[in-house]
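Single chain ahead, by itself, as structure tokens, in the form predicted on its own.
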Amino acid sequence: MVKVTYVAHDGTRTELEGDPGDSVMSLAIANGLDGIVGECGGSMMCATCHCYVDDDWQAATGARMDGEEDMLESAVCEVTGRSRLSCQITLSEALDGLVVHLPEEQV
């Protein structure tokens, strides 16, 4: 299992579990965390599954993905350098403990 910690924009932290595998966005939506709401299911279609990765996992997330650009270009709340889809970020165990902060809004 791969944890993960999902900032919300008042600072509640919740921590879930998933397997190796499943994206970010998914564990969220699994789980039926608050903060992400995966419009297009993954398809990198929307940007209702913003969000922002700990500076301290930049470096393991990896770079954005192609098209994943164009996507955050509509999403609601400030993109920056740590912006990124969460539908494009997959688990595997060199993210075991990833923390990712959620904007204020989705949609």
Second form
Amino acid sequence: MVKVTYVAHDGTRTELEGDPGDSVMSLAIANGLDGIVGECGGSMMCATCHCYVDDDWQAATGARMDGEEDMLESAVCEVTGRSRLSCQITLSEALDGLVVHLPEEQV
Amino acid sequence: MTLIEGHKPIIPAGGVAVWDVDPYHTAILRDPLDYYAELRAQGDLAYIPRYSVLAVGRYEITRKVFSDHENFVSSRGVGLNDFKLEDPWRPPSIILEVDQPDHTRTRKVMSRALSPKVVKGFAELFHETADRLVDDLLERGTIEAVTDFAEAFPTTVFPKAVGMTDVNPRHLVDYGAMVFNAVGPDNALRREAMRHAGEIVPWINAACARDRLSGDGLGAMVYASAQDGTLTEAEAGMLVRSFLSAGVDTTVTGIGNALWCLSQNPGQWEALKADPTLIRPAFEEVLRYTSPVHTFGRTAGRDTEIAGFPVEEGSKVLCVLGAANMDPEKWGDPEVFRVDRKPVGHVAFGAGIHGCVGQNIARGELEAVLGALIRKVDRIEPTGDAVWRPNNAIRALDRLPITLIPN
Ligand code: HEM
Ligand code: FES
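Form predicted together with the partner chain, following the form predicted on its own:
Shown next: the complete complex, the earlier chain at its head.
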């Protein structure tokens, strides 16, 4: 089990437990979490799964994937150095405890 | 070795359900729901002796196999022919029919060209065209919605979006039919579609040349990547060909199927009219409910397994997206068409690294079409039986007689 905490724009924290191999997006969708849309189902075509990785987890989540940068340009909220497409962050034991922050809007 | 449908015959592992069916029989292609249900009932994996292929149709396993590009490759073709053993009918697509790392490079160019941001730029074109078309059709009242609406819209807007300078709508639609029938077996459908190849293929290839495209469309964006060295000029032309292969017939089908769903379910049409925020979810439900691309395949690139059953290298696996989108395990009441279902996770656009790169265009077109309809149309009434047009990969209508009644 890998624990992920999603912090909504208004500060609400939701803790979910996923399996290694799930993505931060798919875990949120599977649990009906508001704040991540994931319209393209993780094919990196929509940017509606935008999140900001907590400072403490930057190193563990690593660099953006090939092509992620381009698609982030279509995100509706501000893209910062912490921005990731949550469908491109794959859970592993090393990410147990991960904290991500969600933007105000996805579409 | 004697090939079956251009691929290596296999012996299924012990315990795999053997099911004697022809998934490409026209009766099944016209009305696939029972076939979908029976396929799922076979278990996680079935073997179909007629074509010596494996098939999956339950939601979880279909999604898993279809997106598992490590074990199940696309470079050997997404149809029955194994490109490693037999030459394909046309040079393979350099995005659909390739694996990583080649795929990553071309995919990046295409996803940049078809990003939500770029597609928003076409919104005005899509909306104006949809408004005008619906106005015209309302004047006529009773229409044959496949030709008059479903084909008319994409063949008007999509060539403009690509930047094509001369357009032959018939060729565009027929080329799509050819590409999609070609992923099936060597049956009458495929042969009939291929009969037109001599005329259409040269026209398509010529239409992809740089000097036949305007400077401001999707085609030009792809050719710009040839300028900066990401692609060769020839590769850019091949990617423009991918727009034409995959971007017309699919959205024609999407629009036709949407009109079918809404004309068959007046209550859902009312619900949509009452709440325009359901336009996008309604299209997702049309996709789930009708799976415009009903089946694509993969090839086991190495000895591997599906649901615990050993699968030998070279096995062709039919991934029946239509069956997965109708799996009650996943959807509860899949046979009910509900515009507010929000069927996140449907596989109508595929999944994983090959997941439809044109989905933003498709959504943009449907948003415009459905938007125009709910603003201008009171009722969509069937005036005759809907007739389906069998195709080896696409579930599309042949004829849809309806009457549009204005507000
Ligand atoms: C309702 C409309 C559409 C449906 C149902 C649809 C369906 C699909 C599916 C199922 C795949 C996955 C193929 C695979 O994994 O083997 C796919 C891929 C693809 N689609 Fe679409 N599509 C649609 C519209 C479009 C449009 C409008 C375009 C072009 C603008 C397009 C271009 C492509 C391309 C180039 C690929 C290959 C992507 C890759 O291999 O990385 N599609 N589509
Ligand atoms: S879910 Fe679409 S880009 Fe992540």
